[in-house]
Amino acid sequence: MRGEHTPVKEMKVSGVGKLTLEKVSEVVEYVEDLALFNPEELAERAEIELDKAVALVRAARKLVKAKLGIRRAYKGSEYARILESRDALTSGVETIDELLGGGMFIWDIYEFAGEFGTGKTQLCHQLAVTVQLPPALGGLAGKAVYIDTEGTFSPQRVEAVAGRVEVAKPLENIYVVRPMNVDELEETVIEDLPSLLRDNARLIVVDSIIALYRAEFKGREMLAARQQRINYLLDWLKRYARHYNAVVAITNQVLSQPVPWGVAMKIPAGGNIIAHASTHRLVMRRAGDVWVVEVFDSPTIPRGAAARFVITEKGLEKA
């Protein structure tokens, strides 16, 4: 969401005093971001009474909807036109864009799963560059937030890709975040992302979504807690994607699933939580001298549809 922003301190809500507004503004600065919170979240993070949190969040939501002319309900035909008019981001690979129906569309979460060496991180680097391109060339004329949970971000790879697609000074338009644990990752997403998105970031990358959770939540007895925390993080990414008209790209690891008729299948890790949160799930693999990205699940692309590409010194390119 672009344009002017209203400070939380300037809100006037019946039953909510200046002291409460000051406490809330320490957690969230602008009304436009306050509208993304649930009352329970706000009450906990700002340490205020739940009834005041309810009043503030509802007031913020009402103000934002009025400002943007957003309605609660649309006719199906109206909503179809809204979806069709969304901005799309090129992957930088013609075959992958064709597979995705024209590129990666704002509001959606794209999950790229695969083993080591299948191109997941390479693709993320490439997206962090292509998002900077003007719309006429398939970009969003914006910046990228690259959340690197495994320490694999490479400035050299970014520069190499930028040389091919002719983007000048690409690193100036990429925010790199290197969280060391789950708590820092979640704090970064909830508290730090809004200011970066307001600075024209149109792409959020999380590479990878599950690495820190797998490392910290060990054993079957921790599985439920792990899934709950991953779900919470992905829910925030969804809110930001819609609110700030951004694309979200996450990478994921894979695990082997035995099948009765042959060799075990490689499926994305994370279970139903990531499956339900991701709009489009794609699996990347190597096939001889080329690489393949295949649709694992999507509401708009047939399962099993695939595109081939190669990885060169200049990034991902058409095979």
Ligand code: GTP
Contents of the next structure:
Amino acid sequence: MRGEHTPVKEMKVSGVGKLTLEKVSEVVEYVEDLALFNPEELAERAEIELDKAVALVRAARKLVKAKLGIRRAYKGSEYARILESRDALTSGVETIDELLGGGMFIWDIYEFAGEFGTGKTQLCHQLAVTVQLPPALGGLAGKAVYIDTEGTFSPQRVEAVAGRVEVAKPLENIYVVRPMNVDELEETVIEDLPSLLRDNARLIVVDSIIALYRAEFKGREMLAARQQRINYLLDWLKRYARHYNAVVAITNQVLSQPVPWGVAMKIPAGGNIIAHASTHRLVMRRAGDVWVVEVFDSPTIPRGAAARFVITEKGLEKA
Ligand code: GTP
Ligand code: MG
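Which structure goes with the form predicted in complex with this ligand, now that we have seen the form predicted on its own?
Next comes the full complex, this chain leading.
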């Protein structure tokens, strides 16, 4: 949601004083973003009492729904129309767009999993450029937020792709964030993303979603905690994607899953949590001179459907 925003500091909610509003403002500046919080997480992040958090989040939600004319329920047919009319972002590769049913749709989370060197990072760079294209050329005329947890963001690669798809000054429209640990990643996503999204960011990249969690939550006994934290982050990405009409692209590693009849299968890492949070799960691999992206799980594309591409010095292109 863009346009006019109401500062949290100006809210009038009975039982909630100025001091509380100030504390909340430090975490979330506008009522429109406050509406996305769960009361528990607001209470925790802003260090306020839970009953006040409940009152504030409810008031915010009421205000936002009234302002946007959002209803609580839609007829299935209405909802189908809303889904169909969503903007889509081109990957810059015709074969991949075709596979995805016309590009990458806003509100959805696209997960690209694969071994090293399968093109995940190259694709993310390319999307950070194509999002800047005008809608007539498949873009969203927007900016990108590139959350780089592995330190592999490359301005040169961006320039190279931009030269091919004809985007001028691509680096002016990419916000790069380089969180060093999970806490910083969460802080970035929860507290910093809204202002970037309000500044017309239409693509959120997280390359990769798993690296920091793996480094911090080691061993079996930490697995449950790790999964819970990943879930928390993905849930926020989902809320923002919906609220700000953005596309989300995340990258993931793969694990070898032994199968009884022979060659091990490569499946995306991260277990059920990432599986549930991603709308479309795609696996990338190298096949000789070309690369392949294959659908692992999607509500709209058959499993096993695939597209071929090549990686050149100008990015990903159709094979
Ligand atoms: P990890 O992050 O290590 O898991 O891998 P990734 O999937 O992110 O790999 P990435 O997207 O970095 O893809 C790397 C592949 O892209 C390399 O194996 C190269 O084949 C190719 N590539 C990267 N840069 C260039 C380039 O400038 N020219 C060409 N021709 N190919 C490149
Ligand atoms: Mg990479």
